[in-house]
Amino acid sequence: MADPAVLAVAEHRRGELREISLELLTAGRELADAIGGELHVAVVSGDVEAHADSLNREGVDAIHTVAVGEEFDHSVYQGAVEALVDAHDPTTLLLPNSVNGLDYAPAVAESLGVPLVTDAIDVAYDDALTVTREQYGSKVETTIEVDGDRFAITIRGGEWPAATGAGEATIESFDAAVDPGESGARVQGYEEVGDGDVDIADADVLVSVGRGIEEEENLELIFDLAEAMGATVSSSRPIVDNGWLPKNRQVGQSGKVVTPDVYLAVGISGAVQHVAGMKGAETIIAVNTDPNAPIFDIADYGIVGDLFEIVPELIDDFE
């Protein structure tokens, strides 16, 4: 087995591999091709054998399983990743720009003495590594040339397509010799905040509501539409700030990044902070009374009109 150009670290939650893990494979393969070397993937904790089978996609050369613990644990992930880097000497460490990824990525980068660039939306290598990020509420893109021989990068979800196609990677167990309690903190359990049964990041179809709904009581109309469509309800920030929906329903820069097949934005103007969280949707449909609303700039289909007239008609059509 040759040394990898890229080591990508997968992420899972409550037994399910997260979509960002497959997006890491696509980004990792592109970067490994540019650097010249193999793409290795690490899966740490949980049912590593099952996750390794799911990660065995076209373009992956090797998968390392670290069977320690069940859910995310800072000390386990940091120790496992550092041990893998010591053993396989990758040029680039690729991690998810998620709550978990941002928890241990700085510790790993500090320990290894490598530069860390977070929230990448594009990466390239041509004698030097360049990373593109968004700033000022996604109004500006900045491309950074990173100085060094080894790098750590966290990538934003929804920016690369998920890897597809069956792979022929070698799958090997890796003994990282890490202690879950070494850091003094230990995971005692897992608890979702708010409506724990809903993860809008996993939804194929989202009906998202904004301030155009006017009153909390009117949300019933949106839930009726979502039920008729077989969709999940999400929202822009003002709805959450008003306390009408829990935080885990919020889409956007300060909420969740979503990549559904269909995103129906109802009464959402399309502020850059919101667009940053949903622009990766395959098909975007917008309903708004303002024909100049920014949401129409990115929508595939748009309806200019009063949502209180349009939504009931949509419910009738879907029922």
Ligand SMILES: Cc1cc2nc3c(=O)[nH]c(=O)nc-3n(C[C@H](O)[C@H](O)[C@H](O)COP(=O)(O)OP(=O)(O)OC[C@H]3O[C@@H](n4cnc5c(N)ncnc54)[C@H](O)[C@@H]3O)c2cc1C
Contents of the next structure:
Amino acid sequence: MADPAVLAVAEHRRGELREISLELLTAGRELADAIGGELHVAVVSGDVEAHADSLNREGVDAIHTVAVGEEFDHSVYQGAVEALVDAHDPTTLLLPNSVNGLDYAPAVAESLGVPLVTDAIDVAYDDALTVTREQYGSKVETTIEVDGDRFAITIRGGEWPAATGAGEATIESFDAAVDPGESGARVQGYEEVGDGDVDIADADVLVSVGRGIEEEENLELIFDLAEAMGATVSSSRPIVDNGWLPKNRQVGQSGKVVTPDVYLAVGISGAVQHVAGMKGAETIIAVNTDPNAPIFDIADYGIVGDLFEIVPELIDDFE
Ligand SMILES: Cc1cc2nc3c(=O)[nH]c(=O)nc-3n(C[C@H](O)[C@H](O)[C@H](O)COP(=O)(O)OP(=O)(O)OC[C@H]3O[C@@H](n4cnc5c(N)ncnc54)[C@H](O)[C@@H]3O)c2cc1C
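For comparison with the form predicted alone, kindly provide the form predicted together with this ligand.
Whole complex next, starting from this chain.
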């Protein structure tokens, strides 16, 4: 097995491989091609064998399973990734820009003495590594050239398509010699905050509601529409700031990045901070009274009109 140009670290939660893991494979393959070398993937903790099978997609050369620990554990991930770097000498570490990824990436980078660039929306290599990030509330994109022989990058979810196609990667067990019991930190359990049964990032169809809804009690209309469509309800930030929906329903820069098949934005203006979280949706539909609302610039279909007239009609149609 040759040394990898890129080592991507997969992420799973409660036994499910997360979508970002497959997006990492696409980004990783592109980068490995540019650098010239193999793409390796690591999966740490839990049911690593099952996850390895799901990660075996086209373009992956090798998968390393690290069967230690059950759930995310900072010290296990840090130890496992460092041991993999020692053993396989990748040029680039590609990690998810998630709560978990951001938990261990800085520790790994500091310990290995490599530069870390977080929240990448694009990466390229042409004699030097360049990473593109968004700044000033997604108003500006900055491309940074990174010095060094080895790099660590966390990538934003929803920026690369998920890798598809069956792969022919070698799957090897890797003994990272880390002990979850040894570190000072220990996972005590997993608890979802707020309306924990809903993960809007996993929904195929989202009905998203914004300030155009006016009053909390009007949200019932949106839930009725979502039920008729078989969709999940998400929202813009003011709805969450008002305490009308829990934080885990918020889409956007300071909320969640979502990539559903259909995103129906109802009474949402389309501010850059909101768009940052939903622009990867396959089909965007907007309902707004203002024909000049920025949401129409990115919508595939738009309905200019009053949501209090349009939503009841949509509910009737879907029922
Ligand atoms: C650092 C920072 C981070 C942020 N993070 C986020 C984030 O993660 N997510 C997010 O969403 N925002 C975020 N924001 C806030 C963002 O800038 C906007 O203020 C917010 O997205 C606006 O939400 P909105 O579109 O629901 O409301 P508004 O901008 O008030 O838009 C309401 C829309 O509803 C339409 N409307 C009104 N009445 C009706 C009706 N009867 N029928 C149909 N349409 C109607 C109006 O024409 C208008 O376009 C952030 C801001 C900052 C500074």
